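Here's a solo chain for you in structure tokens, the form predicted on its own.
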Amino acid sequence: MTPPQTALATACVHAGEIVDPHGSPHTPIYTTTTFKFPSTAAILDVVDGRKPGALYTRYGLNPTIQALEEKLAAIEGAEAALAFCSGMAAESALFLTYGRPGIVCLGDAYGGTLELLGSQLPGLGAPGYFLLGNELGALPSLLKRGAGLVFFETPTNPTLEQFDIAAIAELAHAHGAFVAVDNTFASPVNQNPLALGADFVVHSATKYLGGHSDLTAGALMGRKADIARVWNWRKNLGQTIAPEIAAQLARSLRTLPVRVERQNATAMRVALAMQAHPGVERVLYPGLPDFPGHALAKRQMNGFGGMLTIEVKGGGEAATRAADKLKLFALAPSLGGVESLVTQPCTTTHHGLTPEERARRGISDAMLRLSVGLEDAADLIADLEQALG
């Protein structure tokens, strides 16, 4: 059942949670594949929709699934929300429910995700086009020719980038075309993509949502109409998040606003520490004012996030060096745990772009990732200084 309150912290407390009959003030873990009817008239009312219930796991009818979608969509301000076995399940989901008349990317994203766009769909008959940051005068063409959704991350992985979330949902509701936006690095704490105009706001619970990297999980949220377009495709290809996973996905949250609030205090202070620092040459961080896209971020932001980048001098080589260095900071694809975490995105994340796509998007070889985590920010601004030299 879910409070009256809507705060953000209340809701990631209380949403969705069952009145269970022992007295637990969280909901059980049901691990039940199939759940038995009194009578044929009652299955018949679950099944064709006239009453919810509990029917057959595989298909999310179970109660912790359930429980957890309501908090999911309390926490994005949706009317619905489904649960998936990874963040690539539920993009995957959504391409294939209204992507069909094609798909704009636009902007850096996450390289499963390009290739998903990219190399597979297109020969399922969904077509992808790509816009970069400075070619979003581009997008009425595409819209005028028939895409149907207007796909991004903001903040991008791994520039930091920042989109127009309400003037790209105009100019695509003009068009008849959808808007979906992967607010994985944000987090429902930083951005609410929903209240500024996107249909679909898509999360790697898996990162923050999860927030311990002892979970893989997706979500997706929306409007209840819209969402119920996409259950069918997760139903039968097999993609709904296990019950043991969404306890443990809906324990996380229940943690989100501080862990969020805690990172983003201490990714400025690493930011700031680091723009200072001689062996870096440059920092991506929407909070720092001289960002390029800091302006857009204080207007569609409630804070800046967890994940910078920082640029080391001396190119790839140096950069790399400087990772292996790290003590605090694992080596480690991956990113909104509690612990803090470095990446090369030339080797890992975007390591399977070609060297041209990876300078065309911005992204060096000198770039470092970091996901900071919730150790003392005056420890992790030291393990970087002596990582630099």
Ligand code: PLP
Second form
Amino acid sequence: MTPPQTALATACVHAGEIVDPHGSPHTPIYTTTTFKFPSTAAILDVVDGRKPGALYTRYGLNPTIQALEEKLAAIEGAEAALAFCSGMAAESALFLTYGRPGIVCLGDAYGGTLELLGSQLPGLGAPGYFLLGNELGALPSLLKRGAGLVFFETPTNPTLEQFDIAAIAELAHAHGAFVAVDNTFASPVNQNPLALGADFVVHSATKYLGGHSDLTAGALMGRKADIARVWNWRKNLGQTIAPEIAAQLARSLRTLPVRVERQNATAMRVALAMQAHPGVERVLYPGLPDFPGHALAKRQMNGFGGMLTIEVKGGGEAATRAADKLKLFALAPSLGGVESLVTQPCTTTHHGLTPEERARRGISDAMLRLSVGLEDAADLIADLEQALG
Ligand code: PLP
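Show the same protein again, this time as the form predicted in complex with this ligand rather than the form predicted on its own.
Complete assembly follows, chain above in first position.
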């Protein structure tokens, strides 16, 4: 697999698009559930995998979905990709395919992922193990016990902690385990885990890939043979993306680099302004030279992303007051859209954890997580200043 970086913008526009006989520059939306064949022999060629082709939409064998998957693979430099109806669908199909001997989850992960790995999959016989960043020394023994998959987000939510993808992949591979990285926060513009040695990349395409907070989708990228095993789970769990959403996601991907590059630049300006603000205790942003993971971020990321977390002086109540006063930043727990969003993790994404567990993870009540959108940087900074004022 080669990193797509140099050709990313071109891949976002052109990869996977089918040649339309009527000259449409974009792949048409095939909403049909099934496709007709000239003969039984022709059906069997597709059913038996001898020839590519459209067959049945839930299988993903639909031209609109297949075109999207080619684009998704290209933007992560992967041999193959599968598109799902949500990020959780992509994760659960991956875990059911590769995680039954045990899954080690590193650092903070999305709440749904923690619930799936901690309470639901163990009931099906797939044990979940959890290591925070300062507990990585225990990873070799878990791998020796037979865990088959190491899964992590980097940067993490909401502390933007960095995990060393190349080092973790080397260790996991030495024990015969697969490595999957949730690249949702970084996006393929800022980080290419496959090029750093990971076996799989997962995305909540609901976030930066969709980019407009108007679609729910997921993606999984990796080697062709590895992805082929997941395909069957997706098919029978019925998790395939709808063709209409596939077209909407392909539309959004065409502008991904432009959006994310602007979000990187604006987030940096917001981070610097917040660092200088007397009402802010601390700013967590991988682009800041004093951020603990800055050196690693510089090594493994191509850009520092549109997500940052500020810690408001005065504690949780002061943070809530500031969040409630924001006008341009909408109070909403998602991320990655063109509109800026703010969330207080202790009231949303990490509300389900005990205060002790949040403290163990370095998540304070005074934290506000910002997802920087495409508004003018000066307007966003002014909004934060009036809210913190
Ligand atoms: N991964 C990350 C990092 C997320 O933030 C989320 C959702 O917030 C998911 C996965 C799950 O994605 P979805 O909501 O598309 O199922």
